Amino acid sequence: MSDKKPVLEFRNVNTHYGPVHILKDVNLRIHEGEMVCLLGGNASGKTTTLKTILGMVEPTTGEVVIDGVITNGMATAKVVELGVSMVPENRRLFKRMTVRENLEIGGYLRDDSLEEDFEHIFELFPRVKERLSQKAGTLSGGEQQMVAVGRALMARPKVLLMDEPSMGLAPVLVAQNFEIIQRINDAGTTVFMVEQNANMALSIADHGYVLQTGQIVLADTSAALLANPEMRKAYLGEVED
């Protein structure tokens, strides 16, 4: 158990879309400085979990707590003000705007200079500096992912949410992307990552949770999950002899 404070908690969270019960008594806890991954197949509830953190879905029962503040019913903009930033699935850049403009949008809540943060982004992604005046829609998929991560970091988040960061990327770019995520976490940013690539996610995360049909069915350190026979069979592509 970490001696650092939790920066994100779900306390017996249930959610519904109309009559459909999506998240079922979900409990999770992420401490300051950790990297935690949420694993599961399609329709397991992973995206709903992120939407619930961001205030886009309100719990039917239970509590979402960010940095000690219960956020049930809070508007997404207020959740962002608490220090939550997200790299969405498929990047979702403003494609007709330049790379610089996309990055500046990430810092829209800031009232100080962004220049130091630009330099940090350029250290992580030298190619982004070369593309600053280019329209975001003209970038390759890998470059767009760099900009999406950079945009999220411009907010100096306490918690960085990442939705399927490996999706749509070539294998070599997936490896590079996860190296960057590791560096971001090593620099002190708490990371909560939803990912289908269980092997890759667990290779860099501290802890993992596994969702099945809206319920947490496994929760442990990444090392323990990687060694878990049930996990290896169901999510890591291994088959029994």
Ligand SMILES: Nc1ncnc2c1ncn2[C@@H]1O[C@H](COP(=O)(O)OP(=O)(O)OP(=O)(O)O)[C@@H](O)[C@H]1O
The other form holds:
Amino acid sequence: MSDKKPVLEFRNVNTHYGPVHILKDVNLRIHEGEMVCLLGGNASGKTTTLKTILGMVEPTTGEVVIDGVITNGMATAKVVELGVSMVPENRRLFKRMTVRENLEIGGYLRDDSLEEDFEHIFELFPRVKERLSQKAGTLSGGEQQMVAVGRALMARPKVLLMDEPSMGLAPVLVAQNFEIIQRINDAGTTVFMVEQNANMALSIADHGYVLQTGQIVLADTSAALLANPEMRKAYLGEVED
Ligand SMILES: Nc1ncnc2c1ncn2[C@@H]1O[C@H](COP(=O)(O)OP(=O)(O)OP(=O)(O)O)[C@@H](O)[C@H]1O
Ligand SMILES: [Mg+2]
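Moving from the form predicted on its own, what structure would you give for the form predicted in complex with the ligand?
Every chain and every other molecule in the complex is listed next, the one we just looked at coming first.
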């Protein structure tokens, strides 16, 4: 793993919202084909980390490197062109547009045919095919998640970012959703996923990082994190006796 070049890297990244220091000297290394999760409690800076990758938040110091290119200050559309796409927190579909239109927007940077991509998405989510002409706002939460993932895949990303994919889904849908994420990763897409459901995320990820008030406090393989007593107490729901 270590001799491969990272496809996504943070080098001592700091970010601020006005005077408030959010990310503090964050270092990340994600290699091609890996599935990596970023865990942490509310307000620890997880979404800010994803926004920093996408150029929606600019680091005050440090470097974001995507596929060998330093992307500090780059516009989001350019970052997407480098091969990064995101399934945002709460899906954020265009609710008054149809499912088909939402998917087409995901492919807006492409000038080739989208038909093959539609087929691929229908294979992953047969339900989406049945709902193509329905307004996205009328879909169930689980269906909206499928469309949000489909929309991100339409850009044919090298790196797929996901912000809390399990949020608001019933347990059976959470399990199905993680299965799909696993399949997307198996097919070669690098996945960087933010989750509060640490058990579930670590059960499919190769590596995990733990963020606490903007600092990475733990970074290890998923197996090591699952076995880590500190981790078990703070994030994996183990009760102290
Ligand atoms: N645009 C903004 N302006 C000012 N402060 C912000 C802004 N966006 C986020 N913050 C603050 O930055 C901190 C980190 O927010 P962030 O959304 O990254 O957390 P998070 O780990 O994703 O939390 P959650 O699990 O609740 O989604 C929070 O204290 C939040 O209030
Ligand atoms: Mg968040």
